[in-house]
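Taking the form predicted alone, here's one chain by itself in structure tokens.
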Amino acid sequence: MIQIPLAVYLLFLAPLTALAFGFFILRPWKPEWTHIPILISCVVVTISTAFLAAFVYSGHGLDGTLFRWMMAGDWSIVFGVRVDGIGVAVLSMVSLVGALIHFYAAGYMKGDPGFSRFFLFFHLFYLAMIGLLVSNNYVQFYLFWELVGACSYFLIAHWLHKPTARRAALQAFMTNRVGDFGLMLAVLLILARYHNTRFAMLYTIAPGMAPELLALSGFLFFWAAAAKSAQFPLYFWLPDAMEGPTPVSALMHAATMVTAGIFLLVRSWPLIGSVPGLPNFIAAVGAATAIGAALLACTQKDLKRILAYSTVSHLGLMAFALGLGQVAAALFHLVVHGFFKAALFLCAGNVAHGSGKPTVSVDEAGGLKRSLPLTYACFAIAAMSLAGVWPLAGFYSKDAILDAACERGPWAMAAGLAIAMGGALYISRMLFLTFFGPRAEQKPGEHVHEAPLIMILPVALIVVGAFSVGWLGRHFTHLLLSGWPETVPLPVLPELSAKVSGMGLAAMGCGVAISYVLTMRLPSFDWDWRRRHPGLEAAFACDLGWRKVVAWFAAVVVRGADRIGRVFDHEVLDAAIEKSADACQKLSQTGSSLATGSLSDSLWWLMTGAAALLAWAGLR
């Protein structure tokens, strides 16, 4: 019998506890009280969080059943988790940000007439996340990664009264169901075929799966993080799910939903590395959404869908790894992107707060260093980490990441400084626009002030991670080989290379040094070659017109399903029915024909049915 730890309990009594305590008695006795019991659930499920870390990091681990849900037969579905390196690293960012950003809200949110039902639903979504790291089967991990999506969808549409909030949720929802389908079907030939999903047993086995199966299932669980992770095709989900509050847009973007397609890749990469060709597929994947996205970045004004566009560059950058096969630089740049992309959602909440709006443009900002110098300082030092500014956190994950591109030829290499470059270039010029100038096109509110305490306090701690976590690679490193598969190649991030560093800061120095001619030597740029080129900027609007093709496919789909609800249900089904009528009529007429009532041909009837049975009887 397994010992299971105190804090594993913790993980979900907690916050268990305070969703049932806020509901039933806060909501309808105290509303404006919900977020205390949460808050203090926060704090113990980073307590425990950190507890499990120092239990993994000193050699330990455990993966056990807490308790059986159902049986059925011989099969089970069993509530079990899995403490290793690789859900203990992503789970203490997770629980930390994710607890910063719960205070955040707090402040945010003040005075929302949803608060209540908000910080329950904020709340939930931060469980289903915790679930979806510590599950050790994929069933479990199924049912929390489809209350992840259900979370999200409320969430973003929290402001019920905006259609377009309305909209972006439903887009969110119904995109991630084509990638939870293919998770949904992976799950299901596992099963089929072991009646087991355990990691464990599955990892075990893995090199003598039939080589049919781990080809379908290792597609499949990509679908499904292309999806929940926003690579192309399925990315565009993203950048709208903006219409949501802010401490939403953060937690989703730094902590729990798009990470969680990208820990299933590293979850399933015992599976998906033994695929021939999907590595690499996954690879290109990743390359061509980091570079596309971080171009389409370059051309937004809303501050909070620059962020998402470069959301979805960070993951493609992710993906990028994964399939050069460096899991660990993978899980560490997603680590440390949790960081600095909170931070600097957070600070773009503050802008807003500061202005009095839910979200702000660059035509909206302009010179607001002077109003919000502490938002000003801590935007500036997660943007130097995104970018990868030595001796920021941003600066190691990357340089781990252009290290394997290095290392497998010129095509990664390029990609990998693209990368590295249009993430510099987009994330210093949303920094010039918004604190610097103001230029004759802004028009900055007249009485933008700093956030509160609040605020400022959880991103300012946050910034702290943006800053440092990035000196504890080799501390990563050794967290990660515990309970590795033992048939994978270890995680291992790679040695700084000083030539590959010297790259990495010199695509960086690029990117900022066009950034600063174009906004602050040329400061109307931005808005000139707009006015020069609106079917450019039409075309940047729809993202190269990939936004057309998937508006097109959906009314196609749209249209059959009506063609198929009206017309093949009216004109066959109905029709059929109908028919079928109108045969039993005829066909009951004609045996009402033959039963005339006769003895004597009852009595044939009896003679040929009784020789038709002896015949038969023979024959057998």
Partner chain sequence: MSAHWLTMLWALPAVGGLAALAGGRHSRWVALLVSAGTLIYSFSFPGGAVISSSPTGPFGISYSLACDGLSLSLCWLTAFLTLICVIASWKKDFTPGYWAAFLFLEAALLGVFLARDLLLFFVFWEAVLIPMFFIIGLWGMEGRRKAAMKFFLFTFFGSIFLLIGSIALVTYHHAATGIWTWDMAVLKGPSGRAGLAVFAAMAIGFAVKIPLVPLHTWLPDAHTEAPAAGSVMLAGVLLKMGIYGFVRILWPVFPQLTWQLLPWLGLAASINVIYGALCAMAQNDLKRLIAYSSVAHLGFCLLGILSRTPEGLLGGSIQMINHGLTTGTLFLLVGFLYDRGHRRGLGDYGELFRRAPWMTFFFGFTMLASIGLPGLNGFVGEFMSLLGMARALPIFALLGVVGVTLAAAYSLPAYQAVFWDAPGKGSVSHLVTDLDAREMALLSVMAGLMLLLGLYPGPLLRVMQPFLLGLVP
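To test you: the structure above is the form predicted alone. What is the structure of the form predicted in complex with the partner chain?
Next comes a single chain, given without company.
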């Protein structure tokens, strides 16, 4: 049995003890101190992740079992730990960004009535995400996968008094549940056939698997990832999930939870990769989602909804990269995206916190450059990193994907460039509208004050990451190599060719230029097209009709349930019993009316009885 380093146990024990301490002691006694043990546990987790990163970077992998969870006869499902390149890469980003967001949340949520409840769920989510990244078999993966979904349900609905928040939480959980249908079924089918779903085993048996089982489980994995990472059919819950507090949006709907889907696809890549048509399908869906979401992001008013659609777009981009076979590029973009998107969300949070309103619309905010200088600086760097400006991290990760797209063919290159331009377009529109000179229609807040230090420092640190992570490309691929099975070739991050980078920068440049012209030069454009084309705006509001389709489907299910539950069950089945009871009563009525009480009738019956018996005798 490989000796499991202490760091791995700390990953689980630190959050568990913090949660237990917080729930049993602090919550009833002193709820406002709940965040203290949790912040400590965040620090411990980050340190142990750093240690594990070094451990893996130095070439060691780890795949051991902690204890037997379910067993039947000779077979059993185990609780295990698998620390390998992929896991640690994403884990380091998640733990670092997560810890910083915890500190930010301590400031942001101060004074909120549900403070301790928020922090307990927030940290439980953090634990679940870490568990998901280090689990070593699908069933354990499914456990943390569902736990993440459940925590997101309670966190989105944190402000329980807001009806929209409650509806969004339910919608988010149900969509995730529909996605988990795919994952559970796939795990069941694989487990039924191979009696073992450890990732290590998966790499060996994937080639030998039956083709139809392979195709089905591959597709079901993608279906689950589509729900969790908001791909085309099941993405509509993410923009609504912005109803939750900003730290929730930052941690969950930017850096960690939504990336779990992509992480699942990367984890089971040997299986999905070997299905003939699936990668192209994933690439197509990814590209479509990315372009569609970018388009929708340009038309949104609320700051956080723009960032939500931007996340959907970038997840589409990662799926697009995966579809092209660039697993390393997708992972690299996942890590980089985690940094700059978290930074953008936290800046949006500072803007909202500063102006005292839960959410800020693009129309209201304007010219905040002067009143929020620090937030403006961080926002600008993170935005430029997202757009893909040269020295920043976004450029390196997006360029790697563009490079792969160019090799694949003209359609892929066109899609890649379109995504690059769309990304630059909506993020610079948001930058110009919010921070540059107040325009005529905008009503800037009375006086917007800068966020306190505890909220600015985490954003700054994350922006440093968004700034510098790009340069670690080489180290990143070296980290991925350990623990990846030799049998399946892991394409290394492609070297950046000047031609492709040039094209990418050009696309980004013209995107920024277009948004500069539309927002600064034609200040009233953003409002005019809404007034002149209300129909167009309505179309954009309901995601080009997709939300209506989903609403219709939900209504069909509910009406069907009502017809079965109330009508069929009550009127048909129950009524059958009641009718048989009434039949007995009627029969009894006729029976007792036979006894008329007159002697001659009873004698008549006596004789007919005797005659009947005689007839029976005659018959025989």
